[in-house]
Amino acid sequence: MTSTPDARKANPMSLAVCTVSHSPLMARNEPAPGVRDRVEAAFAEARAFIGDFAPDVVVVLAPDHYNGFLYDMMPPFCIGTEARSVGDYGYEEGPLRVDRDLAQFLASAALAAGIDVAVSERMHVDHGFTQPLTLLFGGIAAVPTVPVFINSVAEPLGPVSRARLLGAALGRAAAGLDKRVLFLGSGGLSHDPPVPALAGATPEVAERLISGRNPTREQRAERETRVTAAAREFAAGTLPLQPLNPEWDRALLDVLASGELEELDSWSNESFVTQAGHSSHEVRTSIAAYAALAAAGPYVVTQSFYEPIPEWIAGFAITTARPA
């Protein structure tokens, strides 16, 4: 959607942020009474913020869960000039509406800033990208996007500072454009779902993590059914997954709101895992989004919703922010 000149003059912001946790279990497992209503109200507030901002393009910063990016070639970061949803967990399958020129421009800007970002002419994305696009915009092709993959699952991982520096590079580049750019971070907070790891994997599992693209519908359904059942057992206290950590989650959200993002550089990869679970590294997407906004100057958080939701195996947050 393109802002009119009058609207652009009335609201001079060129950058804004929205971050959301994602969980493919939202449509499959019912949380405690009242939780879904509070989450839906928070999403409605975020949609109103986005509607007021009226972005020309959305830079989606998200991880992958061994659906599009595998160990045959696992980059730390990748920007897609084209992208297609694999349609996992019932989300829409098909192409995203990628702004190809902007994707190439942002990739070049990141590389010029010393960030080793890969470029994909045929990116495949999963619910990490498609769920927030669906819940906030109504579909995966409803708005022009630039998909930015941030590896948050497949070890080894670089230090979290690299995600911050990626975001800062993208923000500096976007701030100079005659476009209203929303940075949408998808993932986190504390959670440790049953995602397989290459280290110690059986040969069959290792092969899937290396080259398991395009599983059959039956194979995908089996995997999704297994995760859904695990979440129900976790919520019932019968599956010993690492518990959610609301204290860690709130500390992370406080740092994001403070603008002192370099403080997170001292948070080691090991501390993420021990305190908040392996998949807590998905907050790298939020760190990058806020670093992009910070590149344009001080900012203010306008919404900060948080609730631990074991039925979705997620410390669940939704935040929005704009320049101060």
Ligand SMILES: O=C(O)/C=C/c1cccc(O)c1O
The other form holds:
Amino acid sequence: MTSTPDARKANPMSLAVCTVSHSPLMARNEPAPGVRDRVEAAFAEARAFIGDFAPDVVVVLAPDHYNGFLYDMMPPFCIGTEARSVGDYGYEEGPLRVDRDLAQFLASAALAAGIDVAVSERMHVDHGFTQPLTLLFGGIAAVPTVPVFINSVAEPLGPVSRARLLGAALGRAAAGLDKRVLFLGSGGLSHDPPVPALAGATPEVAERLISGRNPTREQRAERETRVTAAAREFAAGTLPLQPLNPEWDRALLDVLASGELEELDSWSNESFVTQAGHSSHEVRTSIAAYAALAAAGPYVVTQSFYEPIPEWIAGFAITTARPA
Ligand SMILES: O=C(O)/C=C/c1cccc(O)c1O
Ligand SMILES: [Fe+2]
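Switch over from the form predicted on its own to the form predicted together with the named molecule, please.
Let's see the whole complex now, leading with the same chain.
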């Protein structure tokens, strides 16, 4: 069993952070010349950082896109003690390698800290989890993980400060362990892909958002083809999705690097949407990851890559950080 956090002295050097944007369109659409090479180089740098750190376990903080979490029961946060990938967008389907003891321990620690996190013995996850595990580790079961779902898509959302406090609670608990723990945040910065919303949905779409957990192969393919085509039109300027906002993205990355994470508490949910699009709330995963590291003391950002990539509908960032 995992020991309690106060049973050992906190060891801040046992924590590190990597945050990556995800976009399932990476494997579907070709961005402007040079972009893919720069993104691949940034992933290689992140992989080298992770290799040097050599984590014992990876706490993956990621959203869902109505694949695993639907409105029949939509928690703000959930920790999986078991998890399997639904296999969307061609990513591997099947079980993740969940460190069950650690998942239970972190859930208990978060609850003890006053964060009402749900627990799932059968969590279903999508590309938000599987893409970074694949690109950084080579597969969805390549490393022991604790999957932590952070709702970033399905309104209503709690204040951003709750994601920070969740991260801080997980970081405090993890820093007391005799393990090297990587907090991996998965989510884009500014972006507004055509993910449906319950408000104003047709009855058919609403039903899918409430209980469409197991779409047919054809339904899944139809959705993926539609989103891929939308991204191409967005990049060509013929589909008026909300524009990416590099200025907002850089301001957010600056706050993450500064360590002054409480500053983000004053960024209202509405301002995220109006300035950076609905899915910009996915940065809650990065905020939680940095808050986890901050719980163990001052930190330094060791990599900060950013490009706005319309073909992937993503303000796309890759960052790494370690204790100062
Ligand atoms: O769920 C989908 O079909 C599309 C998701 C998507 C597209 C672009 C950027 C993202 O962060 C996404 O999750
Ligand atoms: Fe996403």
